[in-house]
Structures are given as structure tokens and as C-alpha cells.
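One chain follows as C-alpha cells, the form predicted on its own.
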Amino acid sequence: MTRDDLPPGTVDTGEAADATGAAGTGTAPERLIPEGEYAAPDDVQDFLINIGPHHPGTHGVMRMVTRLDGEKVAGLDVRIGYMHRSLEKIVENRSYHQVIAFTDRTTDYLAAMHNDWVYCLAAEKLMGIEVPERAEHLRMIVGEINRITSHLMSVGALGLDSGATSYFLWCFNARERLVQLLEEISGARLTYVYLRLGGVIYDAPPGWTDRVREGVRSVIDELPSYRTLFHDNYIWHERSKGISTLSPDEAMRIGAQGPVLRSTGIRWDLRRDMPYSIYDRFDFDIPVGTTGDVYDRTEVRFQEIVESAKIIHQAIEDMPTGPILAKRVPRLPTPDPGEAYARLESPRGEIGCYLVSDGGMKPYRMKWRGASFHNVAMLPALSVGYTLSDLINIVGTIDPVMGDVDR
């Protein structure tokens, strides 16, 4: 077989030569493509690797096409869409009550209470429903417990990404005690479907508030040990301080959300600056950082656990008796034509729900605003110039939940 016998477009590597040809005699085969076309580019040291979409460091089904210059990240292209489930289209074929079963599953499933809450706020605004006082307190308590469990998951997983396995186990041990409290009142451990239009579905079981006090206090009492083990550890300081810094102006420009925004020193929290529910009645601080680096983003979440505990204790002390669900909420609501928007501060930042009614039994349109979507968009700006090992920690401090990104 000779070169002329090869199909058009085939590159001859010499393997096709017969025993009497170039391969048999040791003579180099003739190249079909000029050698100049194989010239290496100037940045030959750069190469692409895929991190994800199935990788523990991405915290979900997210693909990062990473260009490396040695160990440093020279470019990052974030690919999303692997978890899209058409939430906003599905709700157009469900009644207003049925939507709650979707909002805590198809969005930020680590903060399901907050997703149900923001939808209920929008729907209640659309229908003019007033929530009873006791239901507002119960929403507040379960929402802040859910914030603590989400932050414990975030900082604990960051310890695991950094090699601090013991810290990860400690955080999950504490988280488990609070998840059990949410299971007691809602019957579920992750996707609760506890909130209802006009209130909540179940009242607190006997002795539940006392167990909440005890459980939250036990977590707060353990935090100094967590700080000694991880947050004040020299190795963590070396791997986090000065890594992926973010200035306040840059944070505002690229749309940072929640703890990522507050880590730069901007004291913005919807619970205080645009109060919803009954947050304006409670006393709590807004933790902020100074440099917006990996360390500050972790520290803000760690301190927010303490502030959430303050809110929980105040809500329990002031909780009145009375109904937990508004009266005369129809089984098939048909709100007048109109629109409503509600927003709240989830563990990952501002989430919002925009509802449009055409007077029917189903939402005419819903638009969901996810905090993780905006934070993930910042990853290229936060990661270029840092090492591959830094990249994993940077993603961890963004704390994305891909259900909140893709919806």
C-alpha cells in the first residue's frame, strides 16, 4: 500500500507502509501536512483542564474550563445549565399552593425555607394576605435555623476541601442537631414544604422551642473550639489571607451577593436595610470583612451563625399565641390581575420572586432571582492569577448551589 492508495484527507503516519516501505526500512515517512503548521504557539506552557461538571470541588454540577500557566489560573470559563429543570415554566401549570413544593427543590435546596418564604411573600402581596403574628415568628425561627445549617455546610465543606477533615465532621455534627429540630416541626430534613400562603402548616410541637434554645446554644458554645481548630490555624491563614481579594467597588460592579459582598466591608443585608416580615423588631449585627478575600468570606459566614442565634432567641421570647395560618385563604386562589415582587436575604445573598397574575388559578408568569447565579458569574474575576489549589477554596467561599443557578 502506497501513499497514493490512502483515502483523501488521511494523514500518513507511516503505520500504513508495507514491509518494503518506509516503516519496514526505518526511513521516515513523508509528511502530508507542512511542518510549519505544527509550530507551537508562544504560550505553549498553557493548557486546558476540565474541572467538573462532576467534581466535589465544584459543589454541584458545574463545569469550569480552566486554562493553566503552570499552577496558576490564566483563564476560566464557567459552564452552567447541567441542572436546569424549567422551574419558571412549570409553575405556569400549577396552582399557587402547588408551587411551594417546587421552590424548595428546584432552587437553593440548602436553604429551602428561604425559597418557600420569598415565594410566599410575593404571592401574599399579590393576594393581599396578612400573615398572623405567631406564624411570622415561626417563619423567622425556622428561617434562621436554616441559615445556620447552610453556613455550617459551607464552612465545613471548605474545611474538607482544604484537608481539615475533622473540622468538616465537627460542623456536620452540629448541623445534624439543628436539622433534627427542623425535622420535628416540618417532617423533613432538607426540602421542608413547611410554609404556606398565609402562614405555616404546623405549629411548634410541645417543648420544641426549649429544644431549639438548647440546640442553638450548644452550637454557639462549640464555636470557640471550631475557631481554634480551623479559623485560627496557621495553615488556613496561609491558604486564605490575601487570596482572591475583592474591593468594595469591584464587588458592586460585578454584582457580589450576601456574605461575598459583606466580606468587602459593605454592610448590606436586606433583613436590616429593606426589612421584610418582622425583622425590624429584632436586634442583631451585620458582620463584615475588610479585604474581601477567602478568609473574610469564611469569617463573615462564621460570625453570621452567632447573629442568627440572637434572632432565634429573641423570636422565641416574643412569640405570641394565636393562629398559624391566615383565615379565608382559598384552596384555589384567583388573585386579581397584577404583579408583585418580593426579595429576602438568603444564606447566599438576595433572592427574589416576581409573580404575574392574569386572574386565573395559576401564575401567568414567574421570574426567579437566584443569588448563586450572580456569585458564580464572578468566578473568573476572582480566580485568575491564583493557583489551582486556591481555585477550589475560592469556589467554596462563593458557596454556590447549582439549583439556584440553573433553576
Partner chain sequence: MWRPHDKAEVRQIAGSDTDGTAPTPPRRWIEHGAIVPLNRPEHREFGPLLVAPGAVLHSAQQMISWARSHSLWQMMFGLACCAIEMMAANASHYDLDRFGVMPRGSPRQSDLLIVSGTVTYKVAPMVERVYYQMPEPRWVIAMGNCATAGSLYYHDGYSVVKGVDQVIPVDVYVSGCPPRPEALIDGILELERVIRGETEGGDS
Given for the second form:
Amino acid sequence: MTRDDLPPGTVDTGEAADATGAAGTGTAPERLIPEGEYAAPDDVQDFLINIGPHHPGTHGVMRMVTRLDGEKVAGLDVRIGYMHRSLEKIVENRSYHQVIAFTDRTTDYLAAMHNDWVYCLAAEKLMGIEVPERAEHLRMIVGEINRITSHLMSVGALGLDSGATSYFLWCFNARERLVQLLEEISGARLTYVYLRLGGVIYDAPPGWTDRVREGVRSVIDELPSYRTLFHDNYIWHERSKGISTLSPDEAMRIGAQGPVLRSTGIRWDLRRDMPYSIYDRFDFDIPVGTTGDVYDRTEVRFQEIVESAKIIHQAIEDMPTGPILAKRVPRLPTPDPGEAYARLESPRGEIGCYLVSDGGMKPYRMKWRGASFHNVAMLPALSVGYTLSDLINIVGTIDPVMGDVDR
Amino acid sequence: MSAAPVPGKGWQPSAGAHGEARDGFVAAARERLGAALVGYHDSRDGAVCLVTTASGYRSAAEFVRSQGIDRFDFLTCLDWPAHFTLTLQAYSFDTRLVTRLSIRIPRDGFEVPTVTDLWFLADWEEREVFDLFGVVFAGHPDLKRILNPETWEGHPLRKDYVDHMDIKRPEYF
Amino acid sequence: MWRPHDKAEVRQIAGSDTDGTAPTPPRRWIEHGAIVPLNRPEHREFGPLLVAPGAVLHSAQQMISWARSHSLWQMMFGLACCAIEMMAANASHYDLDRFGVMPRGSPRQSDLLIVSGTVTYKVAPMVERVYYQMPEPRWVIAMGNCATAGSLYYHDGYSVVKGVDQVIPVDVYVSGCPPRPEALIDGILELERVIRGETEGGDS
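Go ahead and give the structure of the form predicted together with the partner chain, now that the form predicted on its own is out.
Full complex below, order starting with the chain above.
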């Protein structure tokens, strides 16, 4: 029996009930693997293996207590909070402008532009600020470059997890060129405090857009060789196809986010379906998978790189001249009492920011809705029934960023 | 449970007739919730906010779920001086109608019924609210701290939380 | 190592005056680490040498420290955003392998713990445990402002340890939020100087 013969993706939550506390949620649990196919003999006892909080496969500090049945994961208890940095408490004591420095460090630091962006969207909704056209284009360009760097990091780290170290080095080589572009415009390599309420802080330096075109083009030109090295590799197919399949219904039930959702075949991308900023003007595809397995999730991310490049090229073509920062944004904003929520498609899925103002100078409350938080929550549903070595790849395709999980 | 069509492979959500969906939703809410519905309004970010009584929270959540609001956004709590406001937000894949359901609960000694059986993601969100605010969810399968260590004292996001380790920051404004 | 047997041999090798009439200059030991001067007249003031010319004299400890400083095996311990820059430093562009720094998955094989990111109260016991699992001698670099002093989370951050040096001893602090890979490389070179005893390091 090979991987391809496995029945497609229904998930066993009943088996994991005592370990995960996921019992009784939603539809009746179905066994992922038919009874008797891989079932351990009665005299074999389950045993526990602890992975983490520090483990190279957990992509940060996350703890997974696995209950193993032979080599199969029979139950998984995910424990988080090791990177809880009290973001929501801190921003209650900072002004609205100061929060931007926290959103790109404390949350998903691999896609810091998107985190700043969603906070700015929420705050701009709250204050009724109009963003100039040129700033919208610049936000979009840096956001999509950041999406490419994040996806390169994700698939590269997946290669590292599954033993393809050279693929990791290739991805980082390409990522480095794009990071330098972001550094050129924002001054930072990773935590760019580039967005401001009402626009962006720096205009593009001379010749930057041409260098962006060249840099993105060079990365796109290299992608076929990446595919030859890793994605079309027989070993990777063996390790990924049919692993952790997910059906669309199940993905809807457990609330999958971003590429994990799209890999099941559901064409849902907030950039197209609930457009924010100026995404509705641009032409791009939304790559989807078919089975939602590890291979498809990686493939969706890999193909999204090309779509992001399309958006970057169109945004550069369209970019008008003009101001980059809205006029009359107060230094110390005091928005009217009220609430606002903004959502955005980050590389990991939907992130959201819920801001509540009581009329004061500081946010009364900010609730961060992280995509990784919700993706990690469904990890037991994805990995029960597969082997321990598959679990590392499954975590890699979820692409959790612990800052986004724990905040 | 869901009134929305179950998506299959290649399924695409229909282009949202947002206004009609909103009107229908509000009318159904007034009819189904009755006296439990304290009020509703449209927030400035386009969400339909239902305010219900604390005792009607569970039935309101069931109503929201039955209207095809299947995509869970967040569950959070606001610490006002006299009470907590528990806020749940979800939206519909099909109509993209964003719904925000909020109740007022006393700061202590009130158990909120769980909604983990309606939305899978509410599991961890309820644990987070329990951890940071100390709101107890009755019927939650595994209610324990999620972000802070289990030995942590107090609930940090309450406004009256005192951090003894904290170094006080000068007030700049 | 070559060692002198008797005085005559030393004198002959050192090329000093052997006719016995000239007064013997006072014999001096050459400092550790100095290169023995060559057999030239201007070098005779050093007197009879006890080692071969061209040899390097070191104490064993200094020799070992020198070797250790160029083979720092690093513990792969990514905490937060600094870990991304640490990975970037390890990857192809910055290539920490040039400095003999190799990432290892197990603390038992590591010499160097780079605390890359914010240490919270929940993860502090694990950092401590990883540190004590490493065999001695072991060194610690606090990478980034968070590991140094809590950084942005210094005020109001109820769950953040205000500096990893409250948990484990730190040899070198690298500032930055996050530090660039060049800054990390600079910190590692500074640590190499600390190991060789050339500087005190930044222990607080």
C-alpha cells in the first residue's frame, strides 16, 4: 500500500480527544485510516514523545506532545505561549503611531509589512483617514515583495526540515536580494517600520522601481531551477503527496487559513474576495490545489510567488506621482469612540486587527487575530494518523510564525 | 447546520449582495432572538453588530451560525470599568456578511456558555479570553491557560492587573 | 614539541657566541605567543634561546583557546525575529561557516548559545536548561535588544524577561532590533577575542 492509496482527507478527532481537547467539535469524527489497516496490536502501548518547546522542526518555540502508536501520531497536544510578548497590553499604553513599531516585531515578523498594513487599515478606518494613491501603490509593492520573501523562507525552511539543505540555501540567496530592496526603501531588513497612518514614510529612492523589476524578475527566472531541484524531486513527492490530506468541507469546518485553505481547492483570497486597498484594480490568479496535502500546500505557496510578481509589475506600471502621506494626520490622534476591524491576506492567511477607541490618545483595546494562531489550532486535526517524520513536514507547511501565534 | 451551500472542490463564493444579506440577517435576528436582542447597529467598518443580553448569548450564537456565518474571526473581551464586553466576530463565506455579536457580562462570577461546538476555532480563542481576562466558559472541553504559564497569577489584560515585575514607564503624554 | 636538551645545543642552534670568552648575556625566556627571532646578529640580545628559531611558543591553554575560538559550534535556538537574521547569517549570503560556526541541533554538541530573540517567563526555564545541557566550556551571545534588556517590551511587557542575563551568564551582547547579520558576525568575532583572552567581553 502506497501513500496514494490512502483515503482522502477526513480527520480523526475522536482519537485525539483526550490529548487535544478537540472532542465534540462539529461533525462526527471519522477515522483517517481504516480500522485495522495501520492499527497497532492490542499489546502495543502508546507512548508519549515531547517535541519542543525548542526543536528545529517547530519553527520557533512551540511544544507538541505527541502520543505515538508505533510510528503513527495517535494524538497531539499543541502547547503555545512561549513567545507571548504581551502585545495587547503594551499597545494599551502607547499612542496610535507608536503601535506600528510593535505590530511588525511582535506579530508575524516574516511579513512585517502586512502586519503594519492591517493595523494601519484598522486605524485609518477608525479615524477616517484617506490614503494617497502613490502610498497605496508603494504599500502594495512592498507588501508583495514581503510576501515573496516570506514564501521563499517558508518553502526553503521546509526543504531544510525534509533534508534538502541546498534548497534552503538557494531560497535564502533569492530572498536576500529582495530583502535588500526592502532595506533600500525602508532602512531595515526585517522589521521595517515603513508604513504610517495615512501612507508610508519614505518615497521610493531614484531607480528603485527599476531595481525592483530586475530583482523580482531574477527571482522568477530562477524558479524553474528550484522546481527541478526540490518540487519535482522524487523524494519530495514520496514524502509529501497524500500526506495530511484535507477536504474542502473539513477545511471549512476547522477554519483553515490562507494557503492551507486554498490548497484544498477553495479559491478564497481576501485580495480578490474582500478587496482592501487597491487590489481590485489588478489582474492576478489565485493558485489552488486539489487534495490539500503537504505537496499542494507547498505548491500553492510556490505559485503565489509568481502571482505576487505580477502584481508588483502592474503596480509599478500604474504608480502615480504625488504625496505619500495623508495631509493632516495628527501627531497624537484621538479618534472618536468606536471600533474598527480590518482584515488582510498575509502570506499565512487572514490577519485582522480589532481596534477599540474610547476617545483617548491610546487604543483602549487592540485584539490581534493571527493567521498562524488559527492554523496551529488545527494542527492536531491535520497530523493525527501520519508518522512522526511527516509531522515535521506538516508543521512546516502550516508555516507557523510563533510571534503570530502567541503575540 | 450551515444554511450556506457546502463548498466542494473548485467552489467559489458568490459575489456578495451585501446589502440584501444584511437586511435579511437583521430581520431574521429580530424575529428569532426577540427580547434577547438588545440592539443592533452597523459599525463604521461595515459589520453588523448585534447586542444581546448575556443570557441570550448562546441562542444568539446559534442563530448566527445557522445563518451561514461560518468563518470565525475572533472572540475577545473589553474591560470597561463596570463590566466586560464579550465580542465575537464571524463572517460568511457566501455573502461576506460580517457579524459582530457582543454581550455585557459582569466582571466576575459569570459563566458564559461555550460556542466551541459551533466554531472549531472558538476553542483556543475562549482559552485565550479565559487566560487574559478570567472569563469562565461553561462547557468548554479543556479550559486552561493557553498563553501564560499555568502557574500564572492574575489575568493580565484586565485594566486593574498589577505587574509586580514591571518597571514603570514615565508618562510622556 | 621540540625541546632543548642541554645548554650547548641551545647555544649552537641559537647561533650565539661559542668560543667561551665573551660574557654570556643573561638568558631570557621569550614571552608566550611571541615568535622566536631568527638567527641574526641583531637578535642576539635575546641571549641563548631555548627553542628553535621560527617556532611559536604558546601555553597549552592559549593554544586550546585559539583553536576553540575558531570552531564555535552554534546551538540552533531560534526564539523570535532575531532567529530569522541568524538563519540569514547562516545561509548562503553571509555564510557563517567561514568562521567555523556551524549550527547544531543538539546542545550536547554545541559550544555557543545564541539567544536570538525575546525571552519570556514561560520559555526562560527552557533557555536555562539548554544552557546547562551544553558541555563546558560554553559561551552565550545575547542577540538583539530583547535578549539584552527586554527592548520594546521593557515597559508594560508583563511576560517578558528583561534581559537573558537574568537567567544565564552572557559573554557578548549584540545590539539591534533585530541585528543585521553583519552585527551578529561582529559579535561572534568579538566572542572569539573573548575566548582568546584578548578582551574582557561584555559580561555584566
